[in-house]
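Just one chain is shown here, as structure tokens, and it is the form predicted on its own.
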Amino acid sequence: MAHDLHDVAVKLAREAGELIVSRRAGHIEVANTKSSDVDVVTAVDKETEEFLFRRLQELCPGDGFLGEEGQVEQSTTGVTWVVDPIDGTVNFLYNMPHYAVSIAAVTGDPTPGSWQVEAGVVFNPVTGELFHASLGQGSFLGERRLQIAKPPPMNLALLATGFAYSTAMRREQVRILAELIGEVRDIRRMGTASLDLAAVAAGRVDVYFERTLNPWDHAAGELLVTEAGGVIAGIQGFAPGARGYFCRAPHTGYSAEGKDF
């Protein structure tokens, strides 16, 4: 089943990517905001999610759908598609070529910590990089199989992170990062969670940690990491998700405990 779901996810990520690139050639404006003034949505986000919802109804009737922009459909097959049509919307808005279509097929309860991610695709339609994985079959960038290498000691590790939309949370995150910057090689904040997870799988960063993630931010990316041999963890006993999301190579000794950012 995972292989069939993988093929659907790859196909639809490419189709959605074509739509996004064609729309980005025109003028892009903010359609509305969500949790705060900086949590923006464009008309292309909504159009792309509606496109993916319709295509999945055609290709996989009965499957559920959970999308960032509000499309929700209960599953009658046991499979739910968890979709972020444009992860990194602010990058997209400013025409920075670092955003992605993120599509995952999960079984069971479609809740982080309860689901089983069967297939995941993270596609940057600007660069053409396609990260993809299916359960038990490995993680790939195009045709190249990904394998997390032995990590460096923490003082030489490159950390990726992101910021919340809440002003209070952002300030706290910056405070913690100011404490942490002297303990690692450097910190990257690139603005697209799914591509941060893909970067861990590909060995482009050593560690990724973030707070306030939503299911569609990490569903596809976490399978990329685990199928490449990485480890996903929460903090303070919670499942990986909104309270804290931490990924790395196994047996590193790195820990997010006590780092509330």
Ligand code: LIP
Given for the second form:
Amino acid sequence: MAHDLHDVAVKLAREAGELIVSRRAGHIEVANTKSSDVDVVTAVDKETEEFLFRRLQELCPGDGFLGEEGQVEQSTTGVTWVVDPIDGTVNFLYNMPHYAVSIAAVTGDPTPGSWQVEAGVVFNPVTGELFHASLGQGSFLGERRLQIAKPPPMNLALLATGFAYSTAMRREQVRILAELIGEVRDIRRMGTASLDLAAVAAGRVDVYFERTLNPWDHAAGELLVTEAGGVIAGIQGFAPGARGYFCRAPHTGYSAEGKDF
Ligand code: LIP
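Follow the form predicted on its own with the form predicted together with the named molecule, if you could.
Everything in the complex follows now, all chains and molecules, and the chain you saw is the first one.
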């Protein structure tokens, strides 16, 4: 089953990518804001989500859908598609070529920490990089199999992170970062959670940490990481998700503020 779901996710990620790149060639403006003035959505985000919802209804009738832009459908088959039509919307708005279509097929309760991710695809339609995985079948960039290497010592670790759309939460995140910045090689803030997770799977960063992520930001990417031999963790005993999300190689021994991460 995972293989079929994987093939559907790859096919639709590519189709959605073509739509996104064609629209990006034109004028893009903010259609609406969500949780704050800087949490933006464009008409292309909405159009792409509607496109993916319709295609999944055609190809996988009865499956559920959980989309960033509000499209929700209960599953009658046990499979739910968790979709971020354009992850890295601000990068897309600024025409910065670092955003992705993120599509995951999950079974069970479609909630982070409860779901089983069966297949995941993170596709950057500008670079053409297609990260994909299906449960138990490995994690890939195109045809290249990904395997997370032995982690460096913490002071040589490259850390990816991101910030919330809430000012108060950003200030808290920067406080934590102020502690970490002197403990690691450097940090990268690239603006797209799914591609940050893919970067861990591909060995382009050693650790990724972020708070206030949404399910659609990390559903596909977490399978990329675990199928490449990495681990994901939450913080303070919470499941990986909105309260905090780490991913990295296993057994790093990294810790900050007296807490392992
Ligand atoms: C984004 C995430 C990113 C985070 C941004 C935003 P969006 O998702 O991918 O990691 O730092 O604040 O949440 O809103 O572009 O789909």
